[in-house]
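Below you'll find only one chain, the form predicted alone, shown as structure tokens.
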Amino acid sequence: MSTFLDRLLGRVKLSGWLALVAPLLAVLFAAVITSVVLLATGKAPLETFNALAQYGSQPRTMAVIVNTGTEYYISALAVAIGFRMNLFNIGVDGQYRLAAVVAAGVGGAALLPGVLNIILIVVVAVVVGALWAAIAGLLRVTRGVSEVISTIMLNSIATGIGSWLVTNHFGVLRGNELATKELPADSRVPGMALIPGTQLQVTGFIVLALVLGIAYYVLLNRTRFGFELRATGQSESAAVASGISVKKMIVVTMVVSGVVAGLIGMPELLGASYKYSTNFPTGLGFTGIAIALLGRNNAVGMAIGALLWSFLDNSSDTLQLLDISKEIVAIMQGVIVLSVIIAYELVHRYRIVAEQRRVSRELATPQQAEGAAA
């Protein structure tokens, strides 16, 4: 019985080492490719990777790390609540960029003082998302409409949606730039001088995303709508033989991840640019997808993934000192993306060996004692 376990427990260890070290060999392997690439355009590798670490460990560029990184996790963390269901909600660009045209607006009249502009931001941004995202839900049961096929869609209604909003309701032309009203000095969310050597501070909402973070992983591990969101997502006929309503799940599904998709943009109108504009950040949802793939919808490995996709992004730019295209790190981050995804699949398939090996052997041997016995 002993050897039995001891057996068990170091295919179970041997097992989590897997996961824990495929997205180190993936990142390892994204770094030799890369180097093939550089080597290939008559640039030297380690010159360029050392470029980007010392300009990823200034204390201004950290500041900025972290500050990118916390609306990376965000966004990853709306798009890992659709993953978990077997949901690809395409639309979470769509949805941050429509709360936060909306959410901008209603700011920008000061509706209310102070604080209560701040949750009045915030709780719109939250309904508009979860409202937006509803849409996709709502034809996938009622119609059968792919999430995938009207989230895309329902992303350039959303685009069209906001610019007429700025142009005609919320915009104010100020020199050659169209924005919404600034946010009063009162309703903006200070940010926390936590890293030495730069007056850039961390954004406040740093604390928003640790909280996110938690809730997400409790919300999936420890709640009876988290059992029934993963029960669907493996299998809605097992959901549906358990009295789970499959078409009630991927609507909540989509709300909720609507609702955090509305705080994507809440760091840079609440914390930053106080306003909506040409230059407000697009194509975070997207980014999301990639973090969400890369961290395997767990809340720390999304974290992790979240600093490295902004370290990546902020680091490139010093390239350009070197005549290197900043485009080498889109290169290093696609292949990360589909090495850790290969990698993975690549565990999950040892792991269901292993087991099919484990439950033959366990078979056998009743046999093989009976023969004995015989």
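Positions refer to the first chain, counted from 1. What you see is a predicted model; the values in this text were computed from it and never measured. Think of the rigid core as the biggest set of C-alphas that the two forms share within 1.5 Å after superposition. First, how it differs from the form predicted together with its partner chain.
- Superposed on the core, the two forms differ at Val347: its CA moves 2 Å or more between these two forms.
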Contents of the next structure:
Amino acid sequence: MSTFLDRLLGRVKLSGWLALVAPLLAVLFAAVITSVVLLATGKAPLETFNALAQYGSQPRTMAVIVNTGTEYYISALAVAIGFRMNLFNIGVDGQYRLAAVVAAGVGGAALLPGVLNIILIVVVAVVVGALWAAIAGLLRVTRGVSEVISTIMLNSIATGIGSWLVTNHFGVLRGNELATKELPADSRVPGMALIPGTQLQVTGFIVLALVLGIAYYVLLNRTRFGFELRATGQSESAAVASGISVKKMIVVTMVVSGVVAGLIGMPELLGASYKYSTNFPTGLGFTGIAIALLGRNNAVGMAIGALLWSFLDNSSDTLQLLDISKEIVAIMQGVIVLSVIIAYELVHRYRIVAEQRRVSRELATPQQAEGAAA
Amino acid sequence: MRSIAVLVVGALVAGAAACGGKPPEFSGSDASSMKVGLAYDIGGRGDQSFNDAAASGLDDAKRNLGLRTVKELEATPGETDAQKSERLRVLAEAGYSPIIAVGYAYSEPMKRVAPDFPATRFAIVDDTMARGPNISNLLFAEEQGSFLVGAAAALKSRTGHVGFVGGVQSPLVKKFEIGFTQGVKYIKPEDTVDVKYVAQPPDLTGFDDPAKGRLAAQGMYDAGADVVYQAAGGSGAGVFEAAYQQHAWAIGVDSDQAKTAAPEVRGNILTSMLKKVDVAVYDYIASILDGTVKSGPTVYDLRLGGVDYSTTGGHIRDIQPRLEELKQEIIVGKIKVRAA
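Would you generate the structure of this protein in the form predicted together with its partner chain, following the form predicted alone above?
Next comes the full complex, this chain leading.
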């Protein structure tokens, strides 16, 4: 029997037509609730949806959505790796920010030329992300500290260390802005003109995101490590019984999650702003949690979720131009996550009830036969 | 004050034009057909401080200059340069001109977007780095206004001990601190000035953490300070609360906070250092309407009425003549206030 958490984190799969019904139901829920909110604030829902559709269908917008979505997707993957093992890595946020600050500082110093510097930056980011995540994993296995608590605290500490590094070591003053030194021109990752009709380039890191997505799928579904990870997530005692070292799994999973988290800031650092400043995106780790839930930890589902989330986030200016408050975006995002959770849960319950009926029907027939024999 | 500022800006522009710079031609425009776009920093309209000052300048311009179409877009916490760029671009593509960006966070975005729209006028508050033929930089001599409230603090302090609470230790906020300290020391060289910042860049939460603002001020009052100046955005509310609890003085910032802060703490606000973003925004729009708009930096200082101190509550009535004297001495250059 599956628990609500199993179903929430996508450990139980729906099959056949039910797999299609759940997302459709979620979209329907979300549309209805958002319409009600819009009507309550005196705005025409159809007009709003129309404006959103128009915004989303422009080539320039699509490039913007893909670029933001790339960062969201990598973040969701980092979170999902933990989720699949019942590890709630709330610390993805601190992991990627600290990784990006250190990487920006090291990269800005231009110790190596060109591509070598890019490799150095990425390696530094990955190592910092992994080490920072490892702290929470080690605390959990040695002292039994819940990773939820430790990672939240580590987020604050990461903020403090980041500020200290920028203020006292890496910071360069430009006008009123204190930021790390800009990466030299030869260690930046170029974009690609993927979308016709706009000059805005799609970040080169979309390739990395795709590779990570595939690697996530393969790692979890086609490797022994993935099997042990999922097994530990489903039942720790069963995992122990089958010879899996749960402690080792916890540390390794946190580290892998931290490795991916370290990459979240790379599209911005290497492909967009080339420095860590006050405008460096914050909170991507939390966005990743929402998208992992939305995509039910599924590699494709999270990609769709990341694009949807990015589309809504970036549409706030267009909505404000129509005098629709930008807060409607946050409401829509919240409603969509809830709708997905509720829709899937409803479909799962329907499936369970239908199965029980089928089983009891099958059991009922021989029982009658027994009764007749007696 | 406002009309004087307009005149002076006008004179400066005439001077610049005479020098033979090559700004694009912007003749006077019609207020009723002008579409003004305003891009806020985080907090937006209703922050009781910096953004609100810009909003009130826009409201004045609507009322007095006859603007019909204005659009205000708000920022989201944690957004990137790219997202801020899109905000400016959306406004420019929708035909808004001028487009006013509130806060130096728009520096990079402005650099990227303004060149793509050469026929659109842009202005940015608090930033000197984004330059271009169609960009006006609206700057403030925060150190001069802070000098005056520093003098007021020293004149009013009984303990010879005052404090400064900054939101984020950024170069901009340091200007407030440095001016304040100079003002205190100018009056009473032996006075103590405690300095504390709520956060360090790039962490901006220090502008929005009243609990930590309160803690910082509380520590100063406990140590014997009786006047604390805050330049801490939303965290300033905590400084006021601490002042109210201790029956001590606090000094507000940006807006006249004895009018905008929570009602119960208003009586503890000695004065506020006014950073008149409203004047700058209003003057900028007016200068476009009469065709005297100037690209590049304009520093709104005491002389232009861009910074000042407030007198709401009448707590500084007794020392006002002295403060006016100091103000004139700064304006004529007899007192030089350092910004860094």
